[in-house]
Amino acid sequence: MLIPIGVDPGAEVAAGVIGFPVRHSLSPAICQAAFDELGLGWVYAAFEVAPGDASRALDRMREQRMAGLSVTMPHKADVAAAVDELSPAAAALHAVNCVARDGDLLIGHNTDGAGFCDALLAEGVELAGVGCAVVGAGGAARAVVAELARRGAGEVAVIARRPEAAEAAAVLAGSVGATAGLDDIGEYRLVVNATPVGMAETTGAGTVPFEPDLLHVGQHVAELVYNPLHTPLLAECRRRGVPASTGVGMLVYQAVHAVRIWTGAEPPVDAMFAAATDQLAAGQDR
């Protein structure tokens, strides 16, 4: 059976997230915050699973009955090829990070581009008709590129160092997919940082991904790094006076559209905000 993390052990899990590791997560946090303001009287746990071992967390996820799973990495190819259907946007992009049962079906969804935009539509950053740059080509990159497009987003440029990654990527964006290069991020006024640099505890800590000075006035900047909450990037971005959203709204919002997807309910956003800050604080203050 899947073991909990950080619950008794006793208890009876009604969604989690799988990942390795998967303490760092502040999933838990955030998730449990919503089914306590809900009054579901649920319990959401963190599950570490090792590499190639998605599916039989699947089995378990069945067998007890529990209503969804997040799945993080290295999990997120593994989880789409075991799920017994795909949303659409889990499909195009071959990757899942939230499981729901229908019945006796787990299906698969991507709330990560979804999540992302409706954290700067909350914010009131407009982007039908924006040119938008996404630096780099990762997973989260492409969830971002695929869902701008669908947001009716002008252009998606997509910056990355290897131009077949970049290629791949600004294919899921259809016609307003592009590809360009790190000297052209001055031309687009949403630019999104998508890579791991600035992250703490990797290599790129205490880096920025690209040179702020390309950054001018009339840009808005998306960071998806949510730790450190104000990375280098947001700091580069403060200097010199152009607007910018943390990576803790993209965080927050997928996981929104993963308690609605696993509850009907309409989720609190702001405890779910107030959860992942008050994580991120604490874990910043040790």
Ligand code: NAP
The other form holds:
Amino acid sequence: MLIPIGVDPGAEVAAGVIGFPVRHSLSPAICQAAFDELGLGWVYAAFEVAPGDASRALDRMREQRMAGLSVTMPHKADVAAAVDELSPAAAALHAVNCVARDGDLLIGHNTDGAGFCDALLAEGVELAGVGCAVVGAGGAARAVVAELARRGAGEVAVIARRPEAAEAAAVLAGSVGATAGLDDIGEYRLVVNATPVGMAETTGAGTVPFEPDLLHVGQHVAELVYNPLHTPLLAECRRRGVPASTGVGMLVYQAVHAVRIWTGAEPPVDAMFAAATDQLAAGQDR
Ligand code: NAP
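Requested next: the structure of the form predicted together with the ligand (the form predicted on its own having been shown above).
And the full complex, kicking off with our chain again.
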């Protein structure tokens, strides 16, 4: 049985998030706000699923005829291996953050990269032809690197402390993929922090992922960390007059893609942003 957290145990759940831990996920607030605004009467819940148990959660999704699941750490790769089909983005990354049901088939998607790019485009940040540096080479970085290339970035350079991880991520950007060093940050128009450096309650809390004096006017910085919403890196950008985006845009837009896939309806972006920022203000994280 998938035991829903935060909703009536007898409720018929249409969609939910699986993760471990999952209690502080922002996905229930964001997706429930979307379902409510769309007037669907759907319930979205969180399900704590132990590491290694993701395929059992998918069996329950089939049995309970749920429309969709969001997938967070540590299940993204296991779910990619357990669904019936993968979208091209999920297949390239071997990672799934959104499962949708198509009749009896479960389809795995990865909406992280599209969410990241759509959030920047919504803020008027150009991507086509732009030189991008992505700091970090983990799951989120890989999704961002692949999608930046798909959106026509001029170059996508991965900067990471493990060269083999940087190279493996750069491959995802095909002919525009490259690796670079932290000293090269000033050469790129878009600079992305895809490390957890700056995240609350970690060893990197209160710190920045690279030397902020390398930044200059004419660049744009995109933060993936959203807890806290205003990270030390964003404060350094403000101090230097460098425009920057918080991590909440990616968080909301990856859910916008998921809600569109599950419901076929156009998601209410403003209501979803309001739900995310309300939860963050209340001191929670995903
Ligand atoms: P991950 O798979 O663990 O990857 C983290 C990456 O950062 C790895 O390349 C790691 O290098 C590097 N790193 C970690 N600590 C570092 C340090 N002190 N200095 C330099 N590099 C460091 O994590 P992830 O899933 O990609 O997530 C990364 C961040 O993005 C997290 O803060 C997460 O909350 C955030 N995120 C945000 C969204 C959103 O919607 N806004 C979505 C997904 C993730 P090693 O491999 O060498 O350790």
